[in-house]
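The data below hold one chain only, encoded as structure tokens and taken in the form predicted alone.
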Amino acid sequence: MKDFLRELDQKGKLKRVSKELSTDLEISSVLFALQDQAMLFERVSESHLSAAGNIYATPELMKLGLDIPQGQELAEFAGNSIAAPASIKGHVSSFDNSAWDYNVQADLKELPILKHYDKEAGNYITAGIVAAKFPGTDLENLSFHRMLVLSKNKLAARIVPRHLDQIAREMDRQKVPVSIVIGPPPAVFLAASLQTEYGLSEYKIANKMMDQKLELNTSELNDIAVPTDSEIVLEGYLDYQELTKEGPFVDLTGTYDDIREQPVITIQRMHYRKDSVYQIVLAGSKEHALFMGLPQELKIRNVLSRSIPKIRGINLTPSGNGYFHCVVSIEKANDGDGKTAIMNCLASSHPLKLVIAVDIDVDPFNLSDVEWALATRFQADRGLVQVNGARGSSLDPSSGKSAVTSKLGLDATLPLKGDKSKFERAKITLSPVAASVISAAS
């Protein structure tokens, strides 16, 4: 991550903040002002480490870090990449204790982990990728967890039924070893909010995205893969047999989420150097909607592709949280296509609660354009899709414990036969005198 750090500053894409400001509410609060804007603070109150937030915010940003090519969209990046893994050849190195200032028993309160709003239950660890072996394998899943500092060694982990669960499931609940990693390349870290098949290691995935470069050491304590460039490795043990209450906590809609019995993990050591930045992401923030909304999207496009000739554009808005709402800029070869990308979106989507389905021509990331849409191509009675009782998602506060919810979507698209002149917006051509005179005035 430092990497990536000092090229947002090179690039001045990175706002320092040189005056002390406190873990409890203050970083978390100007992060929430300037989502936009990648931040390094570099002096914090509790801790004699610096710490950077929203340096993902936007999708420009994690191009940047994972040196995309031009003209080419983050979403297909990760899917090329999901799709072509790359393994790890000679897989680890062995851990170097020389390589960290510091390798020692934990003690969580010297990392400066933030309390982030108002009503949260305490101090939350947000960007830490906890990595756990495929049990039988040499293989690690990676996953994001939000979690909640209890004593100096001590965390409640909100653990949601993916993949981190079935393994503590396979291991019959007993205590599973992990690393968190705080700081990663980007590339891991992008690679780790994906949602792939049960056995894929995300390391393969982040390889493949980084050219085959992605450098790993084995951990001290538990054998397990750790970037190698990683800011802050904590090390221990995911015990489902010690169960503690975790949260209230504000979660992707920017409301707070439930409290819960969540297992606890246990940190037995901490490996970081002098200069290591500890990385933030601020709950319901753009950056968090961006790594949540992606998976989403990645779903979306692969049903889609399989049933629209071409599609524009696919925009899960940063209004609804980068996960409820969607809209899809197709090109129709038949005139139920509309309501086909509708009712497959909402189909490889759960979360999702509104799909707004619109011609080639409107551009899905203008949201004036979508309007524009509705308003003149729009008509209820024959665009309208509902759909009740349907899965939703638990962030949504709106759909209650079960998680039951209503979906609609729009079908703002055009026929394919007819008039389409009246449909068509006017344009005014413009004379190199006239574009002259906007250009000085703008």
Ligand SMILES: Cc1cc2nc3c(=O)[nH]c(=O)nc-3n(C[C@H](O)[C@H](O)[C@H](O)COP(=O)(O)O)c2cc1C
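Take the two forms, superpose them, and find the largest set of C-alpha atoms that agree within 1.5 Å; that set is the rigid core. Residue numbers count along the first chain shown, from 1. Treat the numbers as computed from the prediction; the structure is a model and nothing was measured. Compared with the form predicted together with this ligand:
After superposition on the rigid core, displacement of the C-alpha of K427 between the two forms amounts to 2 Å or more.
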Contents of the next structure:
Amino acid sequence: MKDFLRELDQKGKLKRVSKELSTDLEISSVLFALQDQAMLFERVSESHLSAAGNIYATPELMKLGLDIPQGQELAEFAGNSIAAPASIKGHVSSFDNSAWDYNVQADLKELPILKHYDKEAGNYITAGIVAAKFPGTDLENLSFHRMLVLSKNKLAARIVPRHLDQIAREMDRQKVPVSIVIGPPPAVFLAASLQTEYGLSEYKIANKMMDQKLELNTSELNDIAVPTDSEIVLEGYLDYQELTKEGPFVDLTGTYDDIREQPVITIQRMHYRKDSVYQIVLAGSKEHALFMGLPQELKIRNVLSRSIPKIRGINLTPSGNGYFHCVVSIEKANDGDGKTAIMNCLASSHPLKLVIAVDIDVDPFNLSDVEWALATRFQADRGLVQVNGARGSSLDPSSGKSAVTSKLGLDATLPLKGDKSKFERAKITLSPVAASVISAAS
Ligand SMILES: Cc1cc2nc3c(=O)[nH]c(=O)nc-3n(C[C@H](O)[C@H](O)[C@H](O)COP(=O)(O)O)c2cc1C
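Starting from the form predicted alone shown above, please give the structure in the form predicted together with this ligand.
Expanding to the full complex; the earlier chain stays at the top.
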């Protein structure tokens, strides 16, 4: 991560804060107010380490970290990397204590872990990537989990049943060795947010993204590979026999998530350097929405590209938290394509609650254009799709504890046949004189 921070700094894209700020709501309030801005907090009251947040707040920032060419979209790049993971054999060396200034017993109070929102249960690690081995293999799964600090060596981890939970189940809920990585190279951060098939290590995806230049070290205690270029590594074990209350914590929607019984991670060893930078992802921020939305966008793209001849764009709207609402702009080849697109989107991404299908002349990223299409092309008696009782997201406070949701589709596409002239946006031909008047006045 350090290289990326340096690059941001050189390009004038990193806002440095030299005033000392507290981990108790102060740093998070600044990150909340400046959500598009990568920030470095040089002096933190409670720790000798500095902290960085919002560093991948926009797709452009992440693209910079990955050296993605201008024309390529982040989702396309991520999709291509999932399709061609690169083996990491030969890139894993054994742990070198001398590469770190501190190889110490756990004391989480040393790290600038924040309390982010007023009514949260305490201080939470929010950019922690949990690496754990798929049982019986030499391959690591990576996933983000928020972790509440319980004491100097214990964390409560929120684990939605996906791969880490499956690993624990395959191990009969015995202790699962884990290494928590904070501040890895950008590609590892992105890869860890992606949802792939069980058994595929996200390190291979990151290695593909980095042109096979990802360097890993097995961690000291538990033989789990961690990126050499990480800011902080915590080693320990996840234990489903030790459960505790986790929450309240503000999640993606900016609302407080439920308090649940969750497993404890015991940290045995911490590795960091004098100049390590602690990374923060503010929950409910644009950065959080970007990396929660990306895996959903990939699932939607995957299905839509097989069923719809031409797609102009897919917008998981920012106000829908990049997760719940989607606008898809398509070129129809069949009169049913609007509804087909809606059904495919709703089925491929479980959190989606609203899909709006518009014609290819409507920009899905311009929400006033989209509303104009709804106003002039949509009729509820023929364009509405409603599905009740489908799987939703536990993050949606309106879907209740069971996370069962109703889903809505609005088909604002025009029929293929018939007179389209009355649906066209009227234009005014611009003379050179008129253009000069406009440019002088604006
Ligand atoms: C910033 C961020 C925070 C996340 N927090 C959690 C969390 O607290 N618990 C959880 O189970 N998933 C969380 N996720 C989602 C998973 O990390 C993500 O879906 C991951 O791809 C799952 O990995 P897997 O497919 O290997 O299981 C978070 C994702 C991001 C990007």
